[in-house]
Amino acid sequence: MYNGKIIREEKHNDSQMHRVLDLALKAGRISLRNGAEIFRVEETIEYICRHYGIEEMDAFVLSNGIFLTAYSEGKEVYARVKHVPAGGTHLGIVAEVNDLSREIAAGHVTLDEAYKRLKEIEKMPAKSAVSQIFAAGIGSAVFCYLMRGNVYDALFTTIIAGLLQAGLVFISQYKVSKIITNILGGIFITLCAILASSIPLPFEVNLSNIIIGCIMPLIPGVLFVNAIRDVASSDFISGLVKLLDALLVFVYIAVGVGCVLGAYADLFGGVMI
């Protein structure tokens, strides 16, 4: 009897390991994929594992999987790999979250809840799309006047930013490549730059500052600032990755605008922009 209690208590301590490292792994990957920097993840993997008294645990975590293992008493009793595709980026979740490893840290939840509180995090949804397309006309009009462009080109670039962002919440209910998604995004910009600086009228309209305005909603810009604070903090590979991830957004947008361009001059004698 006494030795069937011992293995049911170590049997019991290995599920409750298990549990809390399966919380610990959740809580990274939904930080990871809505656009956390890898040393939030870390530490947000590092304060639920202490909370809850794991021995001794490494996360490696990577710009698209986490690496965990976990020992008891010099045994290892628990090791997982978790791929975490690419998302979008939601940083009123990786908030969530973060402020729920905090509370787990200073005990304020236990472990059931904490379990509860991430369902609730994961289903968060997205700002509504009326309200994304208001914010991004609005941003890039603000932009393209601060790039030194006049109320009109402003006007015009809240328009065709709009109405850019309101394709892109369109296609993003669709697997479509980043590639194909940046590059239409660039040729729509342009056209729609092209044909509002073509229409008579009584003021002037200046091509380049509605296309610098536009582009806006397509700039990876989380991406690209995560990528810089990942390699300031030694996290070369996923630093490195995302770098090159946004960099290559940037040369897509590029593409896109500078085709359109391109085929206008040739077919029009020129463009001033």
Second form
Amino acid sequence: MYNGKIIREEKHNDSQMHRVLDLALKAGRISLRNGAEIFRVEETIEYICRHYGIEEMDAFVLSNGIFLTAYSEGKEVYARVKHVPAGGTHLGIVAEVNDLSREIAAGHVTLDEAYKRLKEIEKMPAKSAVSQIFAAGIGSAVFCYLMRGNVYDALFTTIIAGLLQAGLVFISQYKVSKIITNILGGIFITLCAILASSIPLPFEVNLSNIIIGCIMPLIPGVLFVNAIRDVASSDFISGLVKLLDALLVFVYIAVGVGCVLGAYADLFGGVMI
Amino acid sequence: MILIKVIGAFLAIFSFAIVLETPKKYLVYAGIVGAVGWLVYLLALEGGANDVFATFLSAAAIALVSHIFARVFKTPVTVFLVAGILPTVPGAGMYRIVYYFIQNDTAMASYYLTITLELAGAIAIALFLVDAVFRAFQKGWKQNSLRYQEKNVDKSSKIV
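Starting from the form predicted on its own, produce the coordinates for the form predicted in complex with its partner chain.
Everything in the complex follows now, all chains and molecules, and the chain you saw is the first one.
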């Protein structure tokens, strides 16, 4: 069995130190990108460095970047700044990297194995588009029902939220900014909801309930929760940045919804259900 | 009636956990977190609490259960918390602000703005409190576990 003590006593050369730090940086980058909190990323980097025998290191993590320096006696100083652009959320990857760092700290993983496993984790596939679309549709519909919508509202919500999620999955392949995505999303659901509520049907369909249900896939839950947890663990800069980001996403959605509602009210004389 | 709504909350959170790429083995637990949160919310409303306080209690319950699950399954809290907190996030309030703003009803719009900010604040404070409590316990515990590991390593290397 590989043992932490042995690695520490090994006289490692510069290149090994660099490999350890690269591994730590990579692990940190992957988990930060996929929605981990700041303290978790810092801990991951620290565990990995400490276990593989780097005594003096400092990791400073922001919501979109990692600063890592290390110093070993008689060796050159290692310093890297890594820009980590925001990615999608993949909680599975966060959980896996977390597991890996704990296993490394417990001394069950060699450096080469760790590299191999990290590579596998990074390639972990997202859930299929179909299952995401179905999940978003059903989830939003149930929300619509919970927020005092009736069964018919929920039915329309399923369809619209499913379409919305399909659009989100499609748009995530390209580098489209959050502003565009969320404003377009808001416009889309409001248009569809107005369309649904204006079809003459034997039962009553409520515009507001459909929109409230359909908003759910757009809501930045991960950002909001991570912002609060970052502030709670005294990472104020990242926490406030994420809070502002979440707030802006809300504003973008509101702009999208508001544009269409406003135009509709102007065109059809302000009679809204 | 409450039972149906709680089952609904379970289903909704289960679905959104799929969208957030929660690992398969934790999907059911994420759903349970959401169901507990909604149950607490409904019971608090029944008991005469106002919306903000009910949301506060609900968010606290969600955070508590998430932290417990995270400790039990040794996985990040985020896995359960992010999906579980969704029903309390005031999406409806945000919509109502826009709706009344478009209708030139500034009074109602600012009323809902206040409510929405209060709700968001209530969620934040609930998460803060539970986080702080668990952190207070965790610190000593984690340091101990690290120390324990190092001791073990020392022993085994002596034996070898």
